[in-house]
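The form predicted on its own is given below as one chain in structure tokens.
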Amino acid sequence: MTIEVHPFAAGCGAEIRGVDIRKKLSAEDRDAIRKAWLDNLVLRFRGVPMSDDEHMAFTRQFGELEYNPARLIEKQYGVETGQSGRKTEIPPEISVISNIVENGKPIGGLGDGEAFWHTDSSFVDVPPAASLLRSLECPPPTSGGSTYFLNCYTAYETLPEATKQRIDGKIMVHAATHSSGGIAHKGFEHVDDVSKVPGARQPMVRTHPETGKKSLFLGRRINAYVLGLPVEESEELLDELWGHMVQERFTWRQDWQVGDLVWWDNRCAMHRRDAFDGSKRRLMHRTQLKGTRPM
């Protein structure tokens, strides 16, 4: 066994060493990496420059590749989102996250702004099980752009018992109205009634299909709504839950270096990103693993 698992002194996360993930894994190494992922929620492989083909091949060893979010939105909502400036040679299973502009058009999404706490694509009925994000170009940490990951298991486990009972069995709408950067999709610049926005109906408490553990599953805050509650009561409950969940004690921070690959469990971990200096180039490519319907 060559795998070394080095957990971080934080609410989640571990670095994996001792294996070249650009090559086909042995069954033993693959199982060890999968166990480390389920145990730690977030894994970092440091200093491993990869091609898109190598990135996708590594991901496929752990499940079926999912399409990028634009394809998922188009499939569920029939909305032609397009991807302005997207290069045709980029496979549809790859998401490009970048602030780089070529020929007057952005080559990827999110730009250089802040990305708020969110679960990837939870606004579709079957969100991805995992995201694997690799750094091709990035500014130094002093320029911003760090990514933070949050352990939704411990956020749930540390709730007061009365709150756990209150949200048990509750369903909420994960709105499809905004990007993770808070940018409204066309037609949703102003929302008067959050109970009527489009989005997936998801359980507020999700049971992980592999570990059997329960976690908070709130998606993102903007335009969220708890079914069956008056809007004001829904807002108060969600504010209470978010105030508890995003405590620093539940989080780990990733300061990016070129060649980093970070893999997180989208079923029990949330993430956000700091804004960064827009004069610095940043280019990330992401794959995702297909998931199962939240329960």
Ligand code: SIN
Contents of the next structure:
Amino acid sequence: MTIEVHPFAAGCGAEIRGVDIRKKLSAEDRDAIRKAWLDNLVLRFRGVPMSDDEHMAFTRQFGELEYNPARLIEKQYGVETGQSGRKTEIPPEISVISNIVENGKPIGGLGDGEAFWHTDSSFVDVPPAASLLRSLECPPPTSGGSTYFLNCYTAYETLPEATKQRIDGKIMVHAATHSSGGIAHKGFEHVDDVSKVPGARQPMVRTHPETGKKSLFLGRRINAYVLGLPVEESEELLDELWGHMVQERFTWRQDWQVGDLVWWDNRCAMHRRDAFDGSKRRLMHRTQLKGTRPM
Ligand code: SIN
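Next, report the structure of the form predicted together with the ligand; the form predicted on its own has already been given.
The complete assembly is shown below, putting the previous chain first.
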């Protein structure tokens, strides 16, 4: 076996070297990569330009592919998200994240703005287990567009004991109303009272189905609500948890190069992205693995 795992000196993440992920993996290499992923939460494969077919084939070696978020929202909430500009030749298992506009239409989501801390698609009952994001075009890091990952195990473990007791067993609503860029999803009405927000009911502390470890599971801040609490108390609790959660010591930053593939465990790692210079092109394709109901 040639695989090398190089953990980053950061809150999470490791780089994998010594394997060509465009080719079918041996069972031994596949198991080693899977173990490294569970141990480090986020893996980077540096500078491996690949096709969508190779990207999907690599992902499939670790489980079943999930559809893009628009499909997941449409399926659970019965709304029409109207993903304008999506190219029909791109398979529905690939999400396109881009600021590129062609024929007057954006070809992907999120534009050039900041994407706030979030877990991918936790507004559906069964969010993806994993996301694998690949860079096809990217601006230099000096123009922005870096992506940050956060270790939700350590965020949970370092909470004060009293806070752990306060949230253990509590359920919150992960609102379906907005993208991680803060843009209202098409098909949902404006929400004045967060206690009535449409979304998935998720445990605030979830136990990883494979590692058995507990992590803080907050989804995204916008329109979130802790079930059973008066709205003011829910807001205060969520602000306290978010204040703790987003400490730099729990994070690792990815400065993109073309051909990078970054694979995170969506069950125990969150991510956010810096805004970037909109005059530069940025194009990412993402696959996801199907998950299980958070518990
Ligand atoms: C995402 O939130 O999945 C996109 C991150 C990025 O564009 O770097």
